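Next up: just one chain, as structure tokens, the form predicted alone.
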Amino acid sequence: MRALQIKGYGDIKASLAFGEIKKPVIKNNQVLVEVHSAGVNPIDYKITEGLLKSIQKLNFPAPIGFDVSGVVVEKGSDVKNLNIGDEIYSRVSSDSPGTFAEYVAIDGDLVSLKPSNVNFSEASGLPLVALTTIQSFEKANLKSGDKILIHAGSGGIGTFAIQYAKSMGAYVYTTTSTKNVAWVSELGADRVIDYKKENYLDVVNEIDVVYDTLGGNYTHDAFEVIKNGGKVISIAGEIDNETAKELNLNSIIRFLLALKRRKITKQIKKKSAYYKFLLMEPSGSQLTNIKTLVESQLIKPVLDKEFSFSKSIEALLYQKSGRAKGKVIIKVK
């Protein structure tokens, strides 16, 4: 089968290439997922430069992509869930990604039926946002009545971000650029910021929770926009010490992490706030639920550009730009 390799760190252009390699083998808890769309995420180009291999490094040539939709073309003996010709959707495992590709192997539980009334392109979109928004917004205990500054409101996390925290029965800000102001507010959105007319420190303040998709300066200021004892969960941000031994990382880098952060745990103390560095991890029943709300219609995902499979590297180097309005999606098949 065909499928999209990294060769070894460093450009994208020159680090990924196609290969022919052998149809996966299924164990028994696994299904084996014919590809039709594979969603593109920040992580694949960040894998394939070697900015995380301090994380997981990889044995070339090595697999890429982590969001796909599909049908089941076989299915392993556990395996109760599914069955032969579903059309499903799923994020995989890290230690197992691969969705650029005509096949791949999945397990199980990590699968869930797409949602009825949306194509395989918008569903292979939102496996990664939907899953990170979610486990973000259960560390924040996020409620309805609680104010909430979600960065970056056209991009692909935004934009779910957004549907699902109105979803919840939260007040919404987000940020984002002129041109996408009117259609940013479509998605529910109470308060849309123009960074470019208006700084945020000037509109938000004594919010209840700030989903950081940004780092750098971003995450500090979160703590001068949030109340006293709010919570800012962050997936671009300093590693905290808790997701530091969730990563298994050793003493030396936790302390070398620690110091890193120090500027943060200042700021933690003087708000007595909650800060968490969030490590997704996969759900097939998570999905399952965020199905209902698609089918209910509270959330529609939201697609910038479908490129072909032929055209995978390109596909990553448009993720890349950061000129994306929503999702990024191969279309395999």
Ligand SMILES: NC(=O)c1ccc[n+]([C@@H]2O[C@H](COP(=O)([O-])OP(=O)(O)OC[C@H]3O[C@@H](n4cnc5c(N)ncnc54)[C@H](OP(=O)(O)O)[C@@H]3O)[C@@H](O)[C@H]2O)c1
Given for the second form:
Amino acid sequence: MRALQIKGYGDIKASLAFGEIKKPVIKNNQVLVEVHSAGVNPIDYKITEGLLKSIQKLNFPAPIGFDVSGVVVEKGSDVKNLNIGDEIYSRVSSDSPGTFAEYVAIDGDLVSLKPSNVNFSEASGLPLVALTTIQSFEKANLKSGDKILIHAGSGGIGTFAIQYAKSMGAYVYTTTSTKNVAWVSELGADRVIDYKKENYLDVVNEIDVVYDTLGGNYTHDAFEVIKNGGKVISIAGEIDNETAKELNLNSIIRFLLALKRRKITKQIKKKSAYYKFLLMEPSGSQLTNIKTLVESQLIKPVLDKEFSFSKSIEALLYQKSGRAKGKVIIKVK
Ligand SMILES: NC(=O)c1ccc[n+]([C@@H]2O[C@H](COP(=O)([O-])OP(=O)(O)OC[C@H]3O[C@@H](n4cnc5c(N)ncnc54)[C@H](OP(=O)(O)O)[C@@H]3O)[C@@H](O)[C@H]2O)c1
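Coords for the form predicted in complex with the named molecule, given the form predicted alone:
What follows is the whole complex; the chain from before opens it.
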């Protein structure tokens, strides 16, 4: 079968190439999925560039891609929740990526039937952003009436998070640039802040939760806008000690991370705040909950660009531009 592979760490164009490889052989707890569409995420280019090698080292050539939608063509004897011919979507395990390929083997418990009212490409853009957001909002204990700031409302995460927070009854502030203000408002955000014209720090204050999708100073400034006892959930900022332990990072790395985090540690104390760096976990059952939300039209997938399989490298370069308006998709079949 044809698959995109990482040949070595480095620049996207130089490190990625297509290869003819053997179709995966499934284990008893897995299904073989014929890939129709694969969603692209920032993690795909970050892994290729070697930015995550302190967390997970690759053996080359390495498979690439985590989000997928397609059809079950084989199933292992232990898989009870799926049948051959099912149209599914999944965020595959972090240990076995490979959705930028014609076939992928996936653990049955990480797979859900796809929402019936969206096509394969729309479904393939949902798993990673949806699971990250659901798990982040759970950690924040977000509830109806809470005020939340969602940074980068026009990104893959932001477009899902705005709709999900509104479905929960939260008041949503979000940031984006001028060209995206109108359509981001249509996603339901209560207050869209055009960062080219306004400083969000002048608009947002005393809020319950910040969903930090940008990291850097945005993480530090989150503590300026939360109320006392508020929560900052970051998916792009400093790694907290609990998450570092979950990642099995050694004590030297954990010490260095604690040094890097010193400013945040002071800010947490000053505001009696909760801070968590959330690393998403794949889950088939949570994807089934998302299926219900999509079928009831509380959430609509937002696609930016679709690339043909042969243009996968261009898809990753586009994702890396940081200007995607919703999801970037590779159409494999
Ligand atoms: N920890 C985890 O488990 C986890 C999971 C998923 C994602 N992530 C991380 O979360 C981050 C966001 O992911 P994503 O998929 O949403 O990325 P993305 O789709 O590439 O985000 C692109 C969007 O970001 C907006 N943006 C860029 N700079 C901005 C700024 N200063 N203020 C407001 N908006 C800005 C852009 O809008 P404009 O063009 O208008 O600026 C664009 O629409 C990435 O770093 C990713 O690696 C982490």
